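Only one chain comes next, encoded as structure tokens, the form predicted on its own.
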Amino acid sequence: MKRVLLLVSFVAAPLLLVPLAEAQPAEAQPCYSLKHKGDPGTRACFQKLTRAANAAVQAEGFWGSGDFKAANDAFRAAVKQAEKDPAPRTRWGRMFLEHWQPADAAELFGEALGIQPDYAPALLGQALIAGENFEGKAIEYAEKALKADPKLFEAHELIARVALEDNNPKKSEEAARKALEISGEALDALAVLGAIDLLNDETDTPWMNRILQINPHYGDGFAMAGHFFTINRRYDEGIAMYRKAIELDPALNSARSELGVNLMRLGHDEEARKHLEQAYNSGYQDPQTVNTLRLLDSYKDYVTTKTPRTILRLHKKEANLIRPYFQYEFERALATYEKKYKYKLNQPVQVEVYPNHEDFAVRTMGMPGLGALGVTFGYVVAMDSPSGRPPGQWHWASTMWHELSHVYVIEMTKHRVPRWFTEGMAVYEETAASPDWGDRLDPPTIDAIKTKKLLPIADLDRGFIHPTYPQQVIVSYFQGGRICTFIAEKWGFDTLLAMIQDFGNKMTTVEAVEKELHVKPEEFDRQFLAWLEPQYKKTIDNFDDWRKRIRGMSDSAKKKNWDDIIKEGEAIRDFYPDYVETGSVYEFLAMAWREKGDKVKQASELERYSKVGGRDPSLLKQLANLQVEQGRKREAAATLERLNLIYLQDDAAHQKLGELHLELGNPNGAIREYQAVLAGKPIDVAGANYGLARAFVAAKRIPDAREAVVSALEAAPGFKPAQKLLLELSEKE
């Protein structure tokens, strides 16, 4: 494969300041020593290397001088000159990793290990890639590298960083000190130790002072501290660290970019743009910088609505449609949490809603362990719009309540809450708001319970930050939510509030558990599992059988063997009642009863589906139609209201719900629904305006009714019902 360097200019932002001596040509060592000290002669030293005869030495010179295209060509030549030497491939891979091309880096590290399986620098390269991606294998690779080379202090530094990301400062400090035992000038080890102090609010840390004695321009140390503050959601402090980093090294554009991104996270868009553009114009054009600038450019297409306690930013193409629903749930959640948490926020909360999921992804880039639908940055919440995902794939109101719970818990703890607890509280609050909200028990979680993969409460943060198996983040969300539910049920909700206060007072998970629950963490784990496992025992014991038999139901549906579906479905439905995805037992049974002509049983299955959390808009509309046919209009309205919390871009559903609200004497609900129809730009504009006019009449808003009926007639002058209503309105004046 011919490797191509991305055509972007670049100012170096090394992952580790001093590269591995074992992998470097000896001629490059003096230059890296100068760089380690922050010596102004560094650049001249590297430029001298570019004139060397040896291609590997040339490559180091071009790389150190910032000419990555020339370095790429030189590394290619170096590899050809030394096909059996893993060093040039490893150094080339490190350059690609630095240049935001981890896939190319991984391939080169793999080739190096193919030449020498225990080549420590290449193993470290794999660890660095895993660490940058928050993968659990980072420590595994680092330990392999140390086994191959016990003097590889950079591997200890990586272990220290990963451990601190996992909220394990003790393990982090141990690893950092091991690095310093090997090299007393291991700058990143010093930075980790300094970050531990800073995270503990020790503003004057000797470790940072030692860094500056070695290299007075080493801004990377404070940038690393900024990273740890950021992943702990302490954004203001992270911003302060990034400011210090670029104060020490104004050319450290990686830190300048992170400063811009974090300013944007807190809603400081103007200053964020200034720093991002400065980084970009200086040649630092990594994907995060480029995409964030593009996102800022797109904000001209958004409209913002403010109240004394809320700021709602919506894309103008859908703002008129979704604003009433989002604003209502926004206000309702804040009012609920203020009372429930006994806490009043000190500034408005901003919610940003993105119809393009890729824009949302850019907004959350670089954050570990996040759910895919929403993220909270202090008082700023970003989330997908209902239109940003396929209909029925998720529950936008549940996501909003989840994220707004974070706002309270993060603020109440002064941003010092463990990740497992704030995520657990947010998951708990989803189903506290309504039993059919929140995610259901899924197959990865069933497997995790069955195979004893749930983490101890003291280590649960690790499942969010550095997962060791696929879907562990999802499993950790589930586990955190169930832990909070268990605590609320056994010790009371006020105990959760007390734990919030404990975390705000800098207690660890272990300390808070022992103080509030009066048990050791190990005993808590035992009690939790004893409470959890019986709830899901039936599903776990029958899961394999259920999976096999539901496949058989699918085959029966293709053959239209409806009696077989009914017999089998009723036999296995309660094996796994939480399963409401496509091809659920509920769906098959509803289909079978429909084909058998039994609409009562069809509706009954769909009601079970809705109650347990089913979200397919077509099935919910089918249920609403059946409820109307059976004269249960109030239940039908409730079903369509539930659909509104899942998906809003459905004119027919809004039209149906508007009519139901009128018939049920709820004119304000009808007004909202007909306005939603109009916001969707329907084909029948006249009919939608006529419905809105009728709703205004029912609400005794006669001037608004007149305006709506006139709009109906402008769209269809011969529309007789509208003509009649206009005449009736005129007679009332």
The other form holds:
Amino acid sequence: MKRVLLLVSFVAAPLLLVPLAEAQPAEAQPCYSLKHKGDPGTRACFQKLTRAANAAVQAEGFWGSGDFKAANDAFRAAVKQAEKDPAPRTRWGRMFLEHWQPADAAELFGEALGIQPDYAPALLGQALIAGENFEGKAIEYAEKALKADPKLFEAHELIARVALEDNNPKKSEEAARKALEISGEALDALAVLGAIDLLNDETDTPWMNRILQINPHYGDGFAMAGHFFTINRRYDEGIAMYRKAIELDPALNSARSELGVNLMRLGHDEEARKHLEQAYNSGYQDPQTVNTLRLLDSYKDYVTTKTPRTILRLHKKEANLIRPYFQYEFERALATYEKKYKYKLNQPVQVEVYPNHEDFAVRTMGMPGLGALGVTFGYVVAMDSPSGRPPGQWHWASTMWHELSHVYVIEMTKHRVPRWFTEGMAVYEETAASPDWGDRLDPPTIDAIKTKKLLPIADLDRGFIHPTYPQQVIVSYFQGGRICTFIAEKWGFDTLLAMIQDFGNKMTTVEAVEKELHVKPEEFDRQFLAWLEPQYKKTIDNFDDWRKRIRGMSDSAKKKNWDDIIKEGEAIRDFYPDYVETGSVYEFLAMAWREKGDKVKQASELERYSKVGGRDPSLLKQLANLQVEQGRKREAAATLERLNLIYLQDDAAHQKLGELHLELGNPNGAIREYQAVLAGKPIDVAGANYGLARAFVAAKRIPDAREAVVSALEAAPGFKPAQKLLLELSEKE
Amino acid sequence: MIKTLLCIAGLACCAYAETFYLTVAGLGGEQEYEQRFSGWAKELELILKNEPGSKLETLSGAQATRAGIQAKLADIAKQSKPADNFVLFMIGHGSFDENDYKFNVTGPDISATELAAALDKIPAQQLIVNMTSASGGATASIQKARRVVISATKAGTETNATVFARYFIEALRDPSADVDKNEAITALEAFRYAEAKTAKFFEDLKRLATEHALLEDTGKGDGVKLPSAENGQGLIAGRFALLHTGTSAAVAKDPAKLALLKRKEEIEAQIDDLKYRKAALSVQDYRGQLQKFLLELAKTQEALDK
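Show the form predicted together with its partner chain, please, the one above being the form predicted on its own.
In what comes next, the whole complex appears, and the chain from above leads the way.
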């Protein structure tokens, strides 16, 4: 393996944890002791090590001096010198971990474990990587490391950190205290205990004071508290912690970078850039810092429109096309939530829409959970644009409503809401807005219900933060949404509002459940499952059969056995009605009816597909065409309006909808659609302007109509229908 | 000015000349492609069969052999005159071996060099729409004065099966492809339509585009993605009417309306001139003058249509 440092940094980011005596050469111990105390002689101590004869010691010296490149070379030599020793590999891995190269680190820890399978420092290394990635396996690895070395206090510290991320302060405190029993100066254990106090608004925490007595410059303690505040969406407090961290240690660039990222999350771009650039210029060039700076640079390509309640930031290349649709749903969602939640926001909400998914992804870096389509930071929402993904892959309006629900719930709870609840409310709101919105029941969730993998309500946050199996985050979204639906159905929506108040008053999930639902959490879980399981019983019972038979339908389609498809499709469609992805029963049936020449049944199948939540633009357009052919123009317009909430970059669909709105006497709808066609820079500029002109005529906006028809003729002077309209308009003058 | 001349030239060519169309659907290799290629060829036939003065031939499956193609081209060479038009549609797979392009057909493939030799014997003005994979590799061998060459790919190295054909055929069915609304879809309009739709196809799927269509009609140099006055490409393609959708050709035959046609040309020339001066005028001035010319043009057209 050729291990290369991705970036060369010249200033070392301080270690978070006291290194392990077992993996570390004894000669380096005095330097790490100095570092642990924040002694100004630390750097000189490490520089001295760089002159050592032993490559492993030299490597520690270079690493401690911030010369990663030289350290990398020295570690390579050290590994060569001691091929059967897991220690240099593990230390090398730790250096890679610090240098934002977890994949290289994982490989080295793996190699060390290949030499000695129970080598505790390498097991800990694996646990640290899992912890950074918010993987559920972090605790499992840490426990393995403890089994191999019960004195490994760093493993307890990691468990404490992961438990607190899971919103389990009790478990977290227990683990931190165990670390302190082994090492009374375990700084990160003290930091976790301090963070627990700070999260509980106990600002004068003795734990942080103890840290400062050991090391007056240990900014990492406050940086850790900043981390917990931000993952709990308490960004203002997180920012304050990061500020404190860099005040204690101005060279703590990891905290400075986090400060910049979180300032940007709240829309303070200028100050964010200042800190990020300072971190970057000091050599802290991790992917998050670099990508966030790049994203800030790209903002020159965005345009922002403001109203008293909304700030909409859109990319120039698509702003004219998507703005009317986004602005309308934005305002509609805010008005709905204000009424529903009985709450008035005290500042405008900012929605940022990214056509490049990678730009959006920068916004979610370092955050646990899915955040695949949208993310909310207080009053700032960032989301993918409909153009950021293949058409039909998602429903942008549903995502926007989801995120805007977070704005209310987070604000109303003063940022103290458990993740499961705010996600559950947001998922609930998607289908409350319209039953065909939101995500459908998917195979991983079917499996989770079937195999009893749903989490108890008291532990549900864990499913979002540290999933223990693939897709658990998605399953947890589903579960959260269904729990809120269950509460709304059984106890009423006002009970959900009461729970929001409770969380705002710092109650835990268990306390809120007991207070508002008058049941113990265990009893709630029992009642919830008794309500949930019958709803999906048919799908769960028949899922394996459905899966087998839909494969058969796919084979029949290849062989054009349309009668077989119809017979089989009608037999299994209702086994799993929620399946609307590619290759759904609806799609096969519509295809079969088309081939049989029965357009009524073809349309009827596609209508089912759309009603259940199908999002494929080509199928929806097919449906709209059939509806037009059958003289059902109103339904066709509704189908295309639905498509607009899924995908906006289809000028043919806008053109069609514009025509329909004109025919149906809805000139304003037609104006919006033809303007959308023009904003998409169509091939047929003349045709789109002519349509717009007709729409303006219908809306009795004659001067606008004249402008549009002149634009049509400017593109195609010989366009006869437009010439006729121009003459008609001139006669009206 | 150029646009007016093109328009009249287009009318003239189509009112009095014949157009020979030859569509060749090559080997698919797999059932799916066989069906797709022959389906596209049939669609073309359906679209073009009512085109006035058209002579259609289609070769697909076992008929689409090197000898079969050469024989058809020789036939057309005998029948056609310099005033006529000839269009060759090539659908299927192609390959390129750094020396020559080959169109995959039943039996031995036909090379670009062999095609060029056969095409050179046809006196008519020509449009070659090569919609195969690797088609860009054929352009250098085929290009010639008075011949428009459209390729689905920019080079012989773009070897994935193409989607360009789907959109080129769609252009002939979609009225919006007729961007100047002169009731004729030219080779240039169809190319622009298909090129844009192909690009959007890949963009929508978030996939790297594996084909980049080009047009070349000067007989020298490389093809271009965006033919324009600046790069000198598209002049012949812009007046090469592939399909007529209205009655403009019939009007051109009526001697009684020649004066009106002449007036129409003059106004169109004035509009072109105004557009040329757009940057130097205020928006209000430009729009005012434009509207005046457009009104006059509309009235002239109304009189022509009576």
